[in-house]
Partner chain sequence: MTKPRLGIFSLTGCAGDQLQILNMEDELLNLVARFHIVDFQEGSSHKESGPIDIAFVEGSVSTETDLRHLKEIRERSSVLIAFGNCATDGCVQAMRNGETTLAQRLKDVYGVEPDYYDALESKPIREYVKVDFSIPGCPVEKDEVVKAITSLLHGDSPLGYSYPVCVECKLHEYPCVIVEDNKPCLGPVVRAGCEARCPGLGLDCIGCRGPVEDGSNFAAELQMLLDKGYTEEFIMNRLRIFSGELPEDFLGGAK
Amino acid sequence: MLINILEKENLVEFFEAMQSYGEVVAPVRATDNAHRFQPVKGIDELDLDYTRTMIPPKKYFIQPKETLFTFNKEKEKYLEPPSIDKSMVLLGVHACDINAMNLLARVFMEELPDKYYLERRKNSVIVGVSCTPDEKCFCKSTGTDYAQEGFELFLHDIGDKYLVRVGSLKGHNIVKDHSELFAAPEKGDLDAFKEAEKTRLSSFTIEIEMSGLQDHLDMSYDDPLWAEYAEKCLGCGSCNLVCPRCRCYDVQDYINLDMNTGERVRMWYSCMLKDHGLVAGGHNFRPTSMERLRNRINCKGSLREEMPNCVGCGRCTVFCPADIDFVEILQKVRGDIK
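Can you show how this chain looks by itself in the form predicted alone?
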């Protein structure tokens, strides 16, 4: 792991340097209570002091809705979209979201590679930034409050400087090509980093014990708490849409009025929607709100690809219109609260 120092007075020049690698996408304040990732032209547009965005940055790698190919039934031909050659710099990503994308990378890039995900990741530069947790963050509990991989550069705020960790060969080349912006760390910088990390870790106010959680969920299969929270649940699927690790999608064919041509479309999907468990013949594996809620919580509490399926970002709680608290449910499952 290579470490460098970036003075905050060089942040404007750093931003301009990033623009040479592609369109810069960064967190921007959307409302008084929410941020979003969007393209920015200048450093004055972005807000690196944000806590979380509503929609996670995974939207730039797995689009909410995209055409996989168009087709012509009569000619028995299909046409895929042109290759994705647009470069992007994803600036200001928090560790929890980077860890979320590391899981998605395993799903979409390894056993059965998804060409669209591969092309987008190949043409992207990910720059992480440290954050200060609020009362809904619990990434410390899930072990995802610190990113070891999945980024080019990671900026840790240590006062009037950033300690910059290099996480890839691409990141190493960025530092090398813009060496005038960076300096070697001194002992005082390393001490400042250690103190900043202590402060960040001590600022977490909620936690959940993840050890053995899946067994606790299995033993709580018939617990009345599922019906209790299902009464509150609107079944809107918002928790899935804002989750950085949800990767369910639906695929639909849309036929044009000529009944010959059309397109195949992939879109995000939600296990909280009634038709998610619907199969041929009309049977539904999860026909009730209670069963769908229990299924989602079990999914988030499980280990997928040898890592937790929840990164503790707090989005599902913060943006739930029914004010359902995810951590509260898990604490009841474990018996920590009644």
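So that the term is clear: the rigid core is the largest set of C-alpha atoms that superpose within 1.5 Å between two forms. Numbering follows the first chain given and starts at 1. Note that this is a predicted model, so its numbers are computed, not measured. First, how it differs from the form predicted in complex with the partner chain.
- After superposition on the rigid core, the Cα atom of residue 81 is displaced by 2 Å or more between the two forms.
- Residue 295 is not among the residues whose C-alpha shifts by 2 Å or more between the two forms once the rigid core is aligned; its shift stays under 2 Å.
- Superposition on the rigid core between the two forms places the CA atom of residue 148 less than 2 Å from its counterpart.
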Second form
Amino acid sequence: MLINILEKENLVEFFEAMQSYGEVVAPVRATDNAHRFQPVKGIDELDLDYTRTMIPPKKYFIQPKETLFTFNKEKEKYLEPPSIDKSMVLLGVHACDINAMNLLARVFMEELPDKYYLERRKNSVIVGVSCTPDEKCFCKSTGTDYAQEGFELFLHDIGDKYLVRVGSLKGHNIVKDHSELFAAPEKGDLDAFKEAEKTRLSSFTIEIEMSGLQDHLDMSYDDPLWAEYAEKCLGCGSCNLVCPRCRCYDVQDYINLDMNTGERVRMWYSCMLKDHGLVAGGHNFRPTSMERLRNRINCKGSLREEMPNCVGCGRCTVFCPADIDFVEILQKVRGDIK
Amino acid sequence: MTKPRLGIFSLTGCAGDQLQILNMEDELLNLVARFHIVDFQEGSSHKESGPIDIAFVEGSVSTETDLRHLKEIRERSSVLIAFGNCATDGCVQAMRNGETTLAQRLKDVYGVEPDYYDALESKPIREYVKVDFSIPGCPVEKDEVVKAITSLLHGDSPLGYSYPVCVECKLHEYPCVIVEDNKPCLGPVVRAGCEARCPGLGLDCIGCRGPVEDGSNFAAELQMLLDKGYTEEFIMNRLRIFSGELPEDFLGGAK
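Show the form predicted in complex with the partner chain, please, because up to now only the form predicted alone has appeared in this conversation.
Below: every chain and molecule of the assembly, starting with the one above.
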């Protein structure tokens, strides 16, 4: 069955079943504004009724900062870290983040296969969960509020039950192997799902018109709005580092004082930082913060696989220390507001 | 192969950066084995004259004696590294620069008119000599020192931190103390490299590694904190504790 019902009273058993597929990581409340994906040992530690994490769950596939390998020059050897093939269950991922990871999967698994990303995704189970948008969410505008793929199971809250969609063969096998936890949906369950979706879709309070946005951005290339926002922008890079769809990183090699052993380290990077556009010879493609800000918004507003490079999660707005509102910028670009 | 000749020097400061080298206990034997150390006051009374391949200079230029010493070091050295915030930014002894004259300060503090102390207004060493590389911090981070040294031994120029503390907060998933708590954090305009140690403990950054000189926007930081109700005096005092002599264009705004 592609549609199943999980009673909420079976959630403890469901959680225990998921533990057999690997370490469970799930949203746990961290601050007033944010949850954090972290390892959990029991269902009472996690909070499936959350709005957003500050750092998106992509951190489990391409880690914020990681040693790719250590090396030994004399022995002509290199060694990868042991964590690469660890099994993991990401429990409670929202549709926006799943859609963001679907893009990352295309980049890191198909276009330029990255063995770290590949291994980790292969060894993981993703369980999505439905959510209610808050006043910063605009995933409906970006078409990323519903996940069609990129998960094993997706739990839709329909009251005292979850309607569970199966999204992969692995997900199908999970349901098959734990059939005692699931039931076939009844008409009332499907009605409840439709009602829940209606409620969710009518809860959005902000939107961006995506139609022709790329052209609008092109036409706004010389608009004074970029300089206005650059004046307010701290250039701290937070917007990129909390973005589920950003995928820039930096790689550095470090050698130890023995001048023989060392490591190669990869870390997330941000196009809002000055040396992102710096190339050999000292030329910088985006030397001013105005150019960097314009570049970021253009990247986010441009299409990729028929979807914008933004999934509407609202993180860059919520976690900007300077209170720069991403949606407001795009509304100005379109001329919706002055 | 002959070992590179290393000199570690102090001008005016607390000598805490030299101490950080001595604190590198796991690396110390490897370090002394790699270099011929010609001067390292805090480690040994042994001193040699002659050329130096790499000079680490901590402390600010605060006396005529410092200045003569610095110029002599520069003449002897192929690579000169400003070591710690006194050397890179002037630090606490430079925090009142520009507010009153040195003569006035001598009078206010010591009640004397003439300059008994051969004192100069405290300045970072870049004000007097060419600096090849800077390792900021009050004190310096051991890890950054090791990385800089190994880069130099390897024949590369060391990599500094061109980005602010915010980056490290995000990489560690530390809650933002500005967004969450409205604290007067200097993280957005201060050099990373500390692994966001203070915000990781819920504390706002007080800027002990000095300003990100190129690419940060202090005018926006100032405005953001003014909007939160902090006074300009408070913000500037906080910034200048460690950033003493600010680069001229730092206060200027968006770049």
